[in-house]
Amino acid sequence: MLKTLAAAALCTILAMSGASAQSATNYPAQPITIVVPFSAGGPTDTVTRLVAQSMSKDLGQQVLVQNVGGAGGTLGAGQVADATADGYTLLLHHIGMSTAPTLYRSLAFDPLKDFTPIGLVTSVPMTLVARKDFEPTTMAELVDYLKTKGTDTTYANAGIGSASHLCGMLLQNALGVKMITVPYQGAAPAMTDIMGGQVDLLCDQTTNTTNQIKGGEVKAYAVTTPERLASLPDLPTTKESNLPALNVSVWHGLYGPAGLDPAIVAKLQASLAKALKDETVKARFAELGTAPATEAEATPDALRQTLTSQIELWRPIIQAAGEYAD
């Protein structure tokens, strides 16, 4: 009896393996959703939608983008760390998988543990604006306004633990200030309001201010990098305005959740670095602000390695500003 409950339990696992094998070699035989853990028509959605439609030519399969907006990106997040590791659901997040962690009190998953890193598909320089008709026109007055009416000042973000939420803190860590923050579901509907001129201030990434800049329909102060942008050549960087405090990108990922076949991973690892290299993705990116990750870059290793640091370098920044979510 022994043996043949044996001989059953090693045919059980022989047919599991010869399962998952035939699973990654026909891999993917459906469409492939990828979520975006923030709205539509949003700096992470941009970049996606980009990426999405390439890797869609590549791998012979749509690859669908949903929108799962809500708790600064953990809500989307959540549900991929609890999807079925078949390759067929995965993540598109920024910067605010490596804040989570230090953000939320109760986070329902673990970055680190929960997750399948696949690769790093851009990092996008960050722009501070304005509605147009603000008093100040130049950073330096920018600088000075908000030193004596910062408490007066109304700062739009796309709710706690996105980009412009981050951006947000430094600044006002920067400057010793603090400012009315208005959140928002998402950067759309704050730049919305910013066009409006119903808030003050924005920093968001330039996948979601460059056309509103040379458009003129928001004020410009500077680009959140040490070197100026070629895609807004006139915009001076905050180091040029002698707030070099105010230094950040977002970084932008492909996961998978976690137990993801490898074989598997090493297919969408290469499709993601295919789409990276598309003509196409590269100049929209560019007008964008922004540029592929290189071929380095767009691999599990250094997604695994830079959301590894990334949350030790965040902890302490989030910590002295004292700003978390429930």
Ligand code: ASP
Given for the second form:
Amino acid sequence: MLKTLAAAALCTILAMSGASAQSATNYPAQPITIVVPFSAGGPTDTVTRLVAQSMSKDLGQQVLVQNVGGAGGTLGAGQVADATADGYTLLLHHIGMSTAPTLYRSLAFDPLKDFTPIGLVTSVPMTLVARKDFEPTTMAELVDYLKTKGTDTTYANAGIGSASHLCGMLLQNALGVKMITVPYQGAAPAMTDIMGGQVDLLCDQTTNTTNQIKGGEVKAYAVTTPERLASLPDLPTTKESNLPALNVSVWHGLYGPAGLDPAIVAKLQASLAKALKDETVKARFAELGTAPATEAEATPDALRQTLTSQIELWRPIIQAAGEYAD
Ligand code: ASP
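Target state, the form predicted in complex with the ligand; input state, the form predicted on its own:
Complete assembly follows, chain above in first position.
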């Protein structure tokens, strides 16, 4: 009886490893879906669609994008943490993976344990923008304005755990004010309301603000990188504006659920690295004020290290701000 059971178990194990080897060899045999945990048309979506298009060509299978917005990116990330680890459901998420574990009192997933890192994708500068007719015209004027009227100012963000939320938190910390927060499912609808004049301020990635700044559809105050950007050379840095603490770039990474077959990870990593060298992707990234991750960065190890160190970096800053969500 025992022998029969042991033989059956062995057969199952052999069949499973055979199936896994088989699926890794044939991978991808069907379309792949990349979950973007924010709305369509926003910065994470823009980056993902550019990369997905290039990976589709390389992998010979459609790489589709599914937008699962809400709760600052944690809903979409949670969906991928629970997905089957077969390489057909992936996640492209940003810095929010490192802030969510501190911001959320109870989080349905562990960013370090429930995902398989594939590689870093890009790191996008942020810009502080406002509705066109918002009173302050320079960063110095904005600082003065917020110090006196900050509690009446509305600040749009993509929910607690989003990059726009983090940037707003840094601004509020630096000035010692609390604005009225207006959360959206992504930065795209937040930008629509900034352009429509329904909200006052937004800090968001250049991938979502460059065209609107250049087209004069929003008022821009500063960029959150230590140096000015080639794509927006007239925009001062936050450092130039005496706000050095408002220094943040939004790194993005590609993940699968935990337990992804290393052979599948290797295929996805190679395809990601190729996409990041694609001239069309590079040119579009440059227009939007960002640059692709380097070959060394577009690797599982680099993403794991970034995620680990960024969780440590942001924890005390978030704890000092005392801003949490359930
Ligand atoms: N990246 C944006 C944010 O975190 C959200 C989005 O991509 O729509 O604010």
